[in-house]
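One chain comes next, on its own, written out as structure tokens in the form predicted alone.
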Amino acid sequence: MRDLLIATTNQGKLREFAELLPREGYRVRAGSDVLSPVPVIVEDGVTFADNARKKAQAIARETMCLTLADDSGLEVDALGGAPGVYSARFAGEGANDAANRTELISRLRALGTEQLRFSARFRCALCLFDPLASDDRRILEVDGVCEGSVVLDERGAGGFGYDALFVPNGHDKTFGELSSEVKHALSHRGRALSLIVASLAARAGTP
């Protein structure tokens, strides 16, 4: 059985990849189970994809384990796709989920406009990097999307994040008013984890 690092310290991630990574000939566990301390990855990348790849290869070269590595945020069209890369820091260095939210309404208030909500997808880019593999499958790297909007009044106390002011297409709830078997079904974390899912399912597979 292979230990499956994830190179994340955001409890909300870790928690959604336990509910949904497989079990079966792998052990998930955190970075900072491994590591100690986690070493600061600095996000600089221009895309949620550079991001991901620069955390999963530092991680994965640093305890020579499989290593999966995420990146996500939130991107609104009205405010020209921020906070996009942006997303855990839209408030500032060291800004919580609470105050980052309360910056996205404060900002699309000051657009001036009537509207209620605002068209706005999730996307998440992630990394999976095996540094014992070949060449070849060394690393493997999907994205997901999750299309909707955000209004400007949170509601719901599930989830993290943006998710009190994201509502998903097709649906009149928030992410933080779905149960997480529903929004994992929806969300953009969960498309591209279901790509990771059938890859890992292959490798274990394999002789």
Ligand code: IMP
Given for the second form:
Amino acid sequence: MRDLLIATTNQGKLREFAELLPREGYRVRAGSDVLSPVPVIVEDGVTFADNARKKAQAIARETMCLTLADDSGLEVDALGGAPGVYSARFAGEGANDAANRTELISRLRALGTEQLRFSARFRCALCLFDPLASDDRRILEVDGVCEGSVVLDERGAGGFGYDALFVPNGHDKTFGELSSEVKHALSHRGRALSLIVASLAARAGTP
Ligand code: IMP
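Based on the form predicted alone presented above, generate the structure block for the form predicted in complex with this ligand.
Below is the entire complex, every chain and molecule, led by the chain shown above.
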């Protein structure tokens, strides 16, 4: 049984990975189970994929474990794609989810339109890094997108981050109101992860 390390300290992401990753063949572990302290990796990439690769490589090389990293965020068209790669620190370095949501609402209100909904999408880049694999199988990079809109009033207590403000296309409720099963079936992370799960299933049988 191989360890599969999740290179994140974000509790919301960890919960979703624990719900979605296969248990056969792998022991899913958080970075904090193996590393103390967990190294802080500066997320200075221009894209989600750059940051995911940087996190996966750094943790995999330190632990020699198969490592999965996620970099994700929200892009709002009316804000030119912000908060984007700055989603976790939109209200400033160290900001929590509630402060980031408040910042988003106030930036959208400051546009001065009568709009109550703004087109937006969640994006997720995943990088699976296998430090023991041959060069051609060492890195797998995938991404997932979930289109929808942002509302100006928070709704629902489920999920994390911007979930209480995001309504996926085809639904009237926010991710904060929808069940985790519905979120997983539609979400940027669920979509990207289904590609990783297929690759893990193939690797589980190989030494
Ligand atoms: P990262 O750790 O730099 O990838 O930060 C991602 C940030 O994007 C999180 O802190 C959340 O604010 C936001 N985010 C990413 N995925 C989700 C999601 O599934 N729901 C809500 N917010 C998300």
